[in-house]
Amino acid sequence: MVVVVSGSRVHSSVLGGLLASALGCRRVGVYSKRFPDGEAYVRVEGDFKGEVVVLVQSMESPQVEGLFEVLLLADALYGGGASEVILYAPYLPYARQDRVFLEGEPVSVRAVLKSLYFNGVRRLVTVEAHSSRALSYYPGEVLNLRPLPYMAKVLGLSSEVLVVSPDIGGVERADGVARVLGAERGYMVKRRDRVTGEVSMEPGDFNPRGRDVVIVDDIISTGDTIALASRTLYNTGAKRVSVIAVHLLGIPGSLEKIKASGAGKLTVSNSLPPVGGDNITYVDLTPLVAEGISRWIE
């Protein structure tokens, strides 16, 4: 038998319903507290012994909060007679300090996914992490789920679209989305003066004028890359501008810039907590998460 246990967060709770309810299993909740020196306590409020447990957190900010919750509970889980502990975390934080930058640096990512493959959780799913190198540090098996193409389908784009990644890195994430609508793929490039430190973009093996354009990414942070992308693409002829992007972590003043740009169309996944914004289409990817799981525990 499979049991749900949604991490104490309200989003982990939302997210925790959805996944119980599309794998037909029992959900358990959490209760959490803090001591009065602040330290945390955390409790399991339901019967897993025995069972294989999926334990549902969304790790937006702060993050150390959730990574540490995490800990607190797959020690319980595992301690407690769970089976085995699979971790769902559909944002998977610190990932993008996948190396040493400068000498003295850990490697964040790594300590994070050790730390939690030692405490009990012996496999991973999240969505869209930041790169291959930064999960080969998990010593687990590891679902890394790769949305964009299935947000594509369900907003029922047109093969007419061009899908345009605004960096050459993210040429892997067009071409998938590119490939399921049976669209054209572009990419930007990306320039920065040496001497005044300024970016700038333009189209790299495409001709943006008279299209309809879908900038696809993984994440949207301060908003700035999308935002450049964007008035790129009208300066050169754009007719339509609009977003797809898996994670809107929702940094102040990000959709602000974003919207500034003309950008039209913003569509995220439910991979982190809803924000305030006009124009902005959630794509829940519980569907995706369950199927993955499921080829686990049947």
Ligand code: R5P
Given for the second form:
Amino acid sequence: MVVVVSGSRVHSSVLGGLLASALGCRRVGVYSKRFPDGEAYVRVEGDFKGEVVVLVQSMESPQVEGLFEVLLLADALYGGGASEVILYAPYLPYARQDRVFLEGEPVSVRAVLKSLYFNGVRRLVTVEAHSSRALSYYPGEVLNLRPLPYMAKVLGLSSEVLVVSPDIGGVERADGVARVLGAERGYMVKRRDRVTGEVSMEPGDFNPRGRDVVIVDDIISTGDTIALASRTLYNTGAKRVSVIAVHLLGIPGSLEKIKASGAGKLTVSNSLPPVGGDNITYVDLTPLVAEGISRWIE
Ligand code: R5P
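Now the other one: the form predicted together with this ligand, given that the block above is the form predicted on its own.
First the chain shown before, then all remaining chains and molecules of the complex.
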């Protein structure tokens, strides 16, 4: 049998509820509090002995708190006799530090993934992780869902749109969306002026004139990438620009930048808590997650 346990964060509880309904399984609550000295306390309030537990945690900022709670809960579940602990963390934090860029740095994501594994999380479900290199440090089994084609289909986008990646590195993502829609794909080329340090973009392999363009990306952090891509596309003749991204971190000012660039509709997944802002559509990834987990545990 499967049991869903969500961390104490509000969005973890929302995602856990959706997943338990989709899997048709029981949900067990978690009690959490802080000790007077600030240390965290958690207790799983229900029976999970002998069960496969899907632990659900949303990893928004402060990421360290979310991560640490998972370590405590995994220890409680593993130590308390769960037959298996699967973690569903839609946004994998620290994944961008997937290598040593400067001598003396850690590979942060390696530290995160090893800690999870050795604390009892033997399988991990995540969504559009930053890189396969990041995931390669996990000693267990990983399911990395790639939801952009699903999101484009849910939105009912037409085959007439031009699907554009804001950088060459994201071409594979744009290809996946273009393929499912039967649409054309393009990518932007980013340049940095060596003297001024100013970053500019230009359409790499396509002409946006008169086109309805959809920019697809994995993550919106500061919003600079999407805003620059959108401005450039309008300046080079695009008729309309909209955006689909998997993770919206909700960093203050990011949505304002994107809006000011003229980009219209913004669609993101529910991998992270919703942030205020008009014109944002959230696509629920639960059906994809439930399908992936069901295949694992059947
Ligand atoms: C870059 O490689 C990524 O795919 C995103 O385009 C980037 O991380 C977005 O960051 P920001 O919103 O800060 O420009």
